[in-house]
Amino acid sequence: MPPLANAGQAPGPPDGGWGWAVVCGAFVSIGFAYAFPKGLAIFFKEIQDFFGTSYSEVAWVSSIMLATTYGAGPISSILVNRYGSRPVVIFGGLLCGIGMVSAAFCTSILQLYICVGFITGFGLALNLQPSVIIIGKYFLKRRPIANGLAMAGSPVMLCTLAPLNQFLFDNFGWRGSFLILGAILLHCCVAGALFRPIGAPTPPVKPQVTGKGKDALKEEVTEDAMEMGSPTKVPMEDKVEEEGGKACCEKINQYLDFSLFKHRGFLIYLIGNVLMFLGFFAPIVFLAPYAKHIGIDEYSAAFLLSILAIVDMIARPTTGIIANSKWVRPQIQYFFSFSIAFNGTCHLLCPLASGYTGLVIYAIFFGLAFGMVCAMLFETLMDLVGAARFTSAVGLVTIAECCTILLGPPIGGTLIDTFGDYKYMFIKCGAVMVLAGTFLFIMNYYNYRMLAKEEKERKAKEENPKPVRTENEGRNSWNKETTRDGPELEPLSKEQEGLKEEVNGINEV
């Protein structure tokens, strides 16, 4: 029976059907993963007064959580490749609940770092990457729209969590609020249950090699080595060791494809995003404390995050629809670069807002820019590397980004502690993001030019193919090279020349 044509391939993306239920589950998981660290900023001032710490020390709570969420990306990718998205997300939801419940009983800021930062952050990591990955398996043509809808979970959750956290704090204190939030995070387990596997790939049929076949193969390899005039015999043990090393590398690449670091577009995306995240999250973390600092009441300060979230909620699916259009999708990298630079410009103009009205205007434009960036954050990566390598790409990108994510808010807190003013933090974040957007725009232009040039060369080679050398020609050229390059064969070549001269002399006589 001949092998099937689709052997070794997984079923294609259905672009609908149960995929919309998967989008709903990703909406919840991604929403908690992104919005929860920002929503905790409501408790920062009270936690600071309770433990007697500085702004930068309290900011480490959300920084460690975000860094763990991103830094655990490779672990999440490996678990998804091994077990699938559904069990990984369910286990991550359990970890989130355990971390927040444990944080309610903490007696020092260090314990909060462990419970909220590491345990809850790792649980959120097991929610974020699998949710993004499974959308790429269910959608292809409508993928930008599906990503935009799923990423809209973040502003919806932030819009809900900001006033909810303030209400919980007023009625139960920060300890009681953490207990309730731990129970709420268990809804990630329900969201993970919707991630039904789309189907397993059909294993390809491998020919069985008998013992006689292996012996014959060894003999053929030995004979070929002798025929090719190899100066030294190639031992079979070395070949077995080389094959074992290759098998080990292939096994590692099954979980994480490190060859992506040779991908030009991936490296451009990685460098730009690492720089961008240095100023991406800090403005959201310090927006509510900044409003309280200039004399705005607590509920109005929390409402700024709700305004930002409402605009963000509308911006993400709208950006997904625009990015899916035939005019933008082929050049989506430029659109992404513009969104980052626009985000940075908003932060640079924020110090000009002196009252509550100015902060409302800033929150509206910030929400628009933030939604544009988040809607295309993973879509642009999938556009560069493809769906097949996206799982590994997400893991490698997130672990590289975790360093700047970890340092961003504490650097902003240090600037606030040093100068006693928030404007330097906003200026720092804005300058970094404008620089990142400019870098991505220039390098993406270079990448598009190089891709067009390579495509042109490829078509030229297809139109004018070079003559293919035969096996004997290859062996002869290899023999000439080894004879020319091998210094140990020089005496033999001299003896051959002497014999030729003697034979010629006899023929002449």
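Here the rigid core means the biggest group of C-alpha atoms that line up within 1.5 Å when the two forms are laid on top of each other. Residue numbers count along the first chain shown, from 1. Values in this document were obtained by computation on a predicted structure and should not be read as measured data. Compared with the form predicted together with its partner chain:
Here Ser56 counts as shifted, since its C-alpha moves by at least 2 Å between these two forms after the core is aligned. Core-aligned CA deviation for Ser108 between these two forms: 2 Å or greater.
In this overlay on the rigid core, Gly182 has a C-alpha that sits 2 Å or more away from its partner position between these two forms.
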Given for the second form:
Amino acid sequence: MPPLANAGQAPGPPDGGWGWAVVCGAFVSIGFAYAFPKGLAIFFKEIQDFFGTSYSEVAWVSSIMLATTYGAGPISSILVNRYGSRPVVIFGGLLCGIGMVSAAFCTSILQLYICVGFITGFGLALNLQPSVIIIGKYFLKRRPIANGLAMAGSPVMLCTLAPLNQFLFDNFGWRGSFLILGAILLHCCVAGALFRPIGAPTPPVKPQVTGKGKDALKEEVTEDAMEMGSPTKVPMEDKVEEEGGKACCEKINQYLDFSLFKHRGFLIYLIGNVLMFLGFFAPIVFLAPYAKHIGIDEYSAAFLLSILAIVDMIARPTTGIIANSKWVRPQIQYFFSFSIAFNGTCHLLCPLASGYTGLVIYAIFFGLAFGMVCAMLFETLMDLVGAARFTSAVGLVTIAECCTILLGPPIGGTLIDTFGDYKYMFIKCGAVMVLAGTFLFIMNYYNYRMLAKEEKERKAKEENPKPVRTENEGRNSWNKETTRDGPELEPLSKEQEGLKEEVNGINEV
Amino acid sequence: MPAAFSGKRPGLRLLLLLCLSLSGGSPADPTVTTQDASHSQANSLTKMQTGLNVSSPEPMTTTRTVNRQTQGSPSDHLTFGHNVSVPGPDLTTQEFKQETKEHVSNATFVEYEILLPGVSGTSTEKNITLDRATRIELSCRLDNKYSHLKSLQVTWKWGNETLRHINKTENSWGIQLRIWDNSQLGSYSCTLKGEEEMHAVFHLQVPKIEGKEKPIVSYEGDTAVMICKSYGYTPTAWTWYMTNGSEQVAINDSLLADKYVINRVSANVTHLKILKLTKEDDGIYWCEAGFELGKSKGKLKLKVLSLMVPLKPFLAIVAEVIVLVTVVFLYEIYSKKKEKCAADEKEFDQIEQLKSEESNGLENSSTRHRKI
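Switching from the form predicted on its own: structure of the form predicted together with its partner chain?
After this comes the whole thing, all chains and molecules, with the earlier chain placed first.
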């Protein structure tokens, strides 16, 4: 890899080439991470009969797996920060395989919780985060498309896993199926092998401070997509850290960037998403039971979910392409808020759907909205915090979302049980999502305005150079020059940050 | 999640029908008014007797007591039993059986009706599930729009026997039965003959037990749990059978307690747990539910596989993964080498260029010198 001195000449994200192979790998990885817990539901009846437990005890397996996948996000982020994506994904794939193979030999439901829930869940967590992170490292201009394509892995895998699981179960019983699924999960290792490291390798933790501070990566550019000023919001000043006193915090921050909690955009995203997830998954869980409740037979109800998955499959890459267009990319946050609100509106209108045709229309629109939101879920976070801090951001976001994701369906179920009617669940989900969408819309409008203001202030300061900062100004202006050309060169500074030599700026929140 | 709202229970339907009949309802409903009841009960008495014999004189004295018995009070049953003074040894036994049965069971009264389409040559069927002794009335009704059809001859048959029926209304005819034995189940049919012929059949059956269509797959040394459920009706007893060759052998779990465990989890559900499976346990199993009126069987298949069976695809997939990972890494090493070679070549070319420029420069200077 090019030495520090030539860092300025290192190429930016390739935006193509091997990047597409990485997208394929991420497709597989993300697909397994999202679709696998859902696909396991086919085995639950048999496992329930075998161990003589109630349905809810068996359903805990899926919940534990989902909780671990989201909850282990920060650990995943730390490992990626330390070792890079590839080793983490390969290790995650191995862990998944081991978890499922050991689950095949379980003799109690508690062992299943551990093997399938914790071990496989943790393995999937080690798959999900690095896949999303490495897309940010390989793509910039075409990042929304890459994200959309990679996230499309989830519905495709679900459509593949559901009949496959049924086939395996009919032929091998649940134990044999778990064994074979363990082998299938090893394909995550193949995906990991495709994740060639890019950019300068992360140097090992140096305890000494070289005067520029090994501080956490501060305010990263968030306007790489803005057409207004220069794409890079160059960090303001060079902060000299004291040695020792802050070394511990720096170490932690190097692995997991807690200073993100001071980042305005990050906070907006976090609050909006945590709110959104309260109503995100419940409608999918209850769509088939709702259809059966209004008198539709089992197969047609299952077909509704297939329609949803197929529309979702098409919607995700399409949304990626739309989000990449020059009209949408600068205002991608608005597009994201719009799709969340659209999703919520679908749910609010669902109780009006009568009969099978109405539900089919609802399923189509829901699939579309669901795909749109999922495709942009990580893209918007990358857009707000930048690819370098994204590693830590995604870990922190997933652990925060973990709670609401787990709470959503049970709250919906309680509403259904209390009122005996599904429409209150739909109304609740719809209301929560419309609220989340509106919140994000308003807050992002505010955020864009604040960023524009900060940009202006920065420009004003550069026009009046102060003597103390000549050296930094020189570097700043150099940065500004080299990065004025457009968003393509924004990763330049990311390179430097990757090397932890970057000039640190202060986040002016 | 809420329980399924689908009303799959015939018992519920029965109850509803009973409520309907007792409440009076509209004239169109197949309700039995008390007046008709007297007639029908008289006829039913005949029916009881004609269950075995074809005809016999009806003692009219029983009419009134019979009316009260539609409500199902045990004391009336006794009176009924006493009042029947019909000669014949087999009838006495029958009478005795009747008495005891009515003593034991809560008399449920149900009605079923088939509405006949006016089209000739049609045959309509209805399946009726009975799990305990019941008093049942079956009737065939012709829709009012066909009432113009005159001179209709109505026959009720059970197998080959003709039964006496009653004219409930102008357009409906029925029979009343008391079912307490398995032998009384079967197909009861009514035939309307006139200018056109119409046919309707009631199939009286015990509740069906569903087994599993798909085989249960398990492994040697493992445990298998087989479950049988009865929907809506509670059986008095459950028995499990395994097929040995062509015959069915009952499974005695007390005898082979370390191999078989039969557990009645709830009134309608039974579990058979087979421990330490071997290849010999592979085959078809039957769960039999015993009801008052008979027995019903469900079929389940057990497949016992050896551990090698899933191991082969497992190893194949693992091998494939290893091959793919190796290919990816080899390709990466190869492409890196290529890049390095290309970079080296470039450097080499650059150096060559510099050298040639230098030498050119020297030559130029030397030529210059010479020129000068």
